[in-house]
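This document starts with one chain, in the form predicted on its own, laid out as structure tokens.
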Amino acid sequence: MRLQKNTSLALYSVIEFAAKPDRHVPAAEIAEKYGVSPHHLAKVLSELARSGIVESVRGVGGGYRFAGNARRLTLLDVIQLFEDFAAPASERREPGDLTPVGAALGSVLGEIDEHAKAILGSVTIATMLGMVERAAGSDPEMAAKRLQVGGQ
């Protein structure tokens, strides 16, 4: 499964916000981390916002802060957000997909992709905070970024 790359931002963003979950974090911190135009953040985060998985705080000490349930929020919530799954059969048809190889590779494929989306259904932002607090914990150049972020 490739995500766009709205997708992959707002699934950045949001597990940085749910790591802060007391602080407003600028789009700018989070753009310049990730190396995106903040522009381009802007339009990611105000998605988020207007889905109220974050809430946004203008002006000075401003930014973003997770406005979710990290136990309850799945990767699936925010990636439904800025992906269609269930694009129109008539847009994904090639002329293959009507032979009987290409409707056995589209069952396997179809079964595929209801496994991704289990999975994904099933991964909290909670467990990738745990996930990534391992993974930096096992880096030391990483545990040492994240103790330069953290202590901001």
Given for the second form:
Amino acid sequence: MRLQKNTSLALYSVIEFAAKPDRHVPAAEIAEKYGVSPHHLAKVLSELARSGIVESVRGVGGGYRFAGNARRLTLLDVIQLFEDFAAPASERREPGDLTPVGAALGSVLGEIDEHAKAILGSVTIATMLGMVERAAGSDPEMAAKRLQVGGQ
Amino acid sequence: MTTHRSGSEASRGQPARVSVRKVRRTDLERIVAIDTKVTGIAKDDYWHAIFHRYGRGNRPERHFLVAEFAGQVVGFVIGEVRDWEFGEPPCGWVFAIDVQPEHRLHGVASVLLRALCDAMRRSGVRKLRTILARDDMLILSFFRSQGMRTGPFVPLEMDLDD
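With the form predicted on its own in hand, show me what the form predicted together with the partner chain looks like.
In what comes next, the whole complex appears, and the chain from above leads the way.
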């Protein structure tokens, strides 16, 4: 499955901020690392701030800081801020859905949605931080770009 | 018996507090109480049958372990090595893990799972599997946090109504 660009950017940002919970991370740092325009990123961060997942800090040394609970916040929580992911079938009605073929196809796609929701809803940001560290540890090239967990 | 520090305590260098050992018949009352509190359904007969199958004797392929804190059983885990289940080479299956709600968020389940993994390794397997209800987010998140990922199986079911 593919996520929309804003959604991926939101997940990158949340994980970066959560890796450095005691530090304000400048938005420009995230923009540069993930190759996006600061203007584009600002819209995503604004949505994350509105939801309370991050908080912005103004002035010198300002930026953003993680404000959520990494052991409770899941990938699905973040994704649903940006995408109508796995919305109930009743909210996505198209004319074909009301035909027998549409109903059968919808049933199969619903199975996929339910599994995707279970996976994304069970992976917390804390779990992701552990996976990121393991991925960095197994690949020297990735290690060079690793998250600085704990502000190291 | 093995003694472990829970995850958060280990990182702070505090003394060991949670110990893991094989289940005893005298633990059953506590295990039934924990399960009843968590599920809301008392299943005494079921747990006695489970003890009979997994807790008695010295069967290296079956593991029924309990976690003790301050002399009281606060959690348990049950697993078994199964050969060629679903056509797969021998591997470990964990099919029950629970911690008394008042003792959660202190790493007890992590200590239990580590002990089960150690026991499974001693039994000669290198893979641990489980299967869960997909809406059981608490346990799903726990196993995810321990490094488990979606396995190679697809669960299927059908209604048998006429």
